[in-house]
Amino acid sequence: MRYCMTVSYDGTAYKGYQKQPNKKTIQKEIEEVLTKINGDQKVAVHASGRTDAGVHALNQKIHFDLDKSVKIDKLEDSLNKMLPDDIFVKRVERVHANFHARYDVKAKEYIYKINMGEYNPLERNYIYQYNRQLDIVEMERALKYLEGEHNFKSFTKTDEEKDDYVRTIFKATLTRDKYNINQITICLKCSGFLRYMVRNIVGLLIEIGEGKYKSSDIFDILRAEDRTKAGKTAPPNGLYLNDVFY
């Protein structure tokens, strides 16, 4: 039987999502579960894609393959009682057989949180502590400029060379937190992300907000393909895969 999980997790802790040898990884967690579950026969699990050391999910979705039919209610229970705290299941579905978590991708979401106002130890491991006004306003402009179809090279790796670097932004949008003005998501809705794509992306429009590039820059930008056109890197801690739709 094939299902498909919601899995929201806290990164902070973790060496990224793909599982690698000797290090704590959320799809080692994962697996390491769902292998007990099924009488310790090996399970492997497939997500919509990987995150990064640091960056965090709200909806990431994963599918796996049991050797036979659990109930939800009770699978869900099973993995949430023995999976680590800063994982958790939100939800679990039997899928198709064919069914797959991250070839059968439309779109995915991811957020970015900034703060602007006093330092919050608090929250540094969830929101990027800027702690600096920014040209909102600009910032918005250069959003904008990013929807629709481009060739996004020049936001990501640059020693990872693809067959295609064309990605569609379906949505860019720019909000205030309601209670603090100071605190600022970013989100980007993208039919698919390259690796450092977003935090490519926040970097540069942190930049923006500074003045040290105008929101028009983002046409040469991305008419250049080149990585070294585009600003710095934003740190993971704000980062958040927000969803995935199918």
Second form
2 protein chains.
Amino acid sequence: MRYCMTVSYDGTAYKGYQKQPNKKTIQKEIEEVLTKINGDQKVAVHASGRTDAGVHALNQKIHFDLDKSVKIDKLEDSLNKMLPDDIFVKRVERVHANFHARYDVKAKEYIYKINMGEYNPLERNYIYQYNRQLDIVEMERALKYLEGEHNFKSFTKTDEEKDDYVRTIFKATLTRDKYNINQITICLKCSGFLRYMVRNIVGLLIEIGEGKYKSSDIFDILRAEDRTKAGKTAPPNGLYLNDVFY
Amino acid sequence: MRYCMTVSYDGTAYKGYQKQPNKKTIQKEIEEVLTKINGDQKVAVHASGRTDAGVHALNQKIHFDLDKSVKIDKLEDSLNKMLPDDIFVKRVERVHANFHARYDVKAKEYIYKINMGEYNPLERNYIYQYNRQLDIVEMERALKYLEGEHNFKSFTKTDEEKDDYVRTIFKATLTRDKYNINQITICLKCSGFLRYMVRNIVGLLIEIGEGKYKSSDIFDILRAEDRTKAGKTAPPNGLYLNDVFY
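Having seen the form predicted on its own, I'd like the form predicted together with a further copy of the same chain now, please.
All chains and molecules follow, beginning with the one already shown.
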């Protein structure tokens, strides 16, 4: 029986989603709990993709198999009782046997939060504390230029070797919080994300907002297919995997 | 020279504001840093009042004396460079020599945040995860009854011996977040708070919202002057010292 769960987590205390020897990771916590629930028979889980250390998720999708059919409500309750309080299973669903949380992804959406106002210690792990003003209009222009199909090699990890760096950005927006004009949220919905792609895009956007680059520099940077042309990498703490589409 | 600073902090990692032997407290962190800045000559600080373990502050007021006059900007910068990232000095002001951050308080305002919706691991230290619906209308009624001058002995710590339990609540409101109808904020502005008073009031309000008490039971509970009549104590994580008035 294959199940898919929707999980939210606070990435602050973890070395990222993906299992690594002797490291505290989201995947390890979830597999350990599922294995216990499964009568100590090992359960392996497959997420829509990894998230880096310090990155959060609001709706991560993770599939796994259990030998026997279980009551969904009971499974959800057991998971949430046994998981640490910074990981929460929002729901579990039965899915067909060939569903795959990673291979079947049609699009993913990330959001990135920035505080341009005064430093707030209560937000430090959840909103990037940039604490200065940015040229929002120029950043919005740059986001528009990013929409569509492009080669995003300039925005991935330097040593990331891939066959294909072409992805389609369906949506690239910037919104101001209605209560707090100093808080902005960048939202990117894409056919798939390369490693560090959101943080590298946001890093460049911030430099565009600072006036170090012009929004129209985006075209040359995309064309260069060269990471060294594309500015800084934004820190992980403002980043959330917001949704996964199948 | 007397100075007063406005400080925000994330209380999650601390055993409260007030110094205690061998415990991590806000006061200890601030006094250590100020003492270093003062050339290792001990500086004692005086806050508007303590906050309990896990309780946050958005505008705590703290006064202290320095032998010599200092540049305010430089002092603010040094403090924020040396303090841990969960404590932030918003500003430092020169005050007259007989100002006292505690004795001169005219009123204080606390807010308490409750999430009635689904558990959110990202909010767990900042918003009480009640995760069920409450009867908001009945809670608002109870808040109205609390306004004015009353004896609040029923709402303080059982073993708290005081000469005077009479305080004046100037404002007692409940607001719903405009974006998230499941998030409510209770705000209490009072001439002074007894120990655990906000958490005990919120604890009772929640039980009123659950239907275990009626809003009009407030009158009997106040009259009883007896802690055992007044319901539960709400957890500290949703509570913020919001402002201090002089």
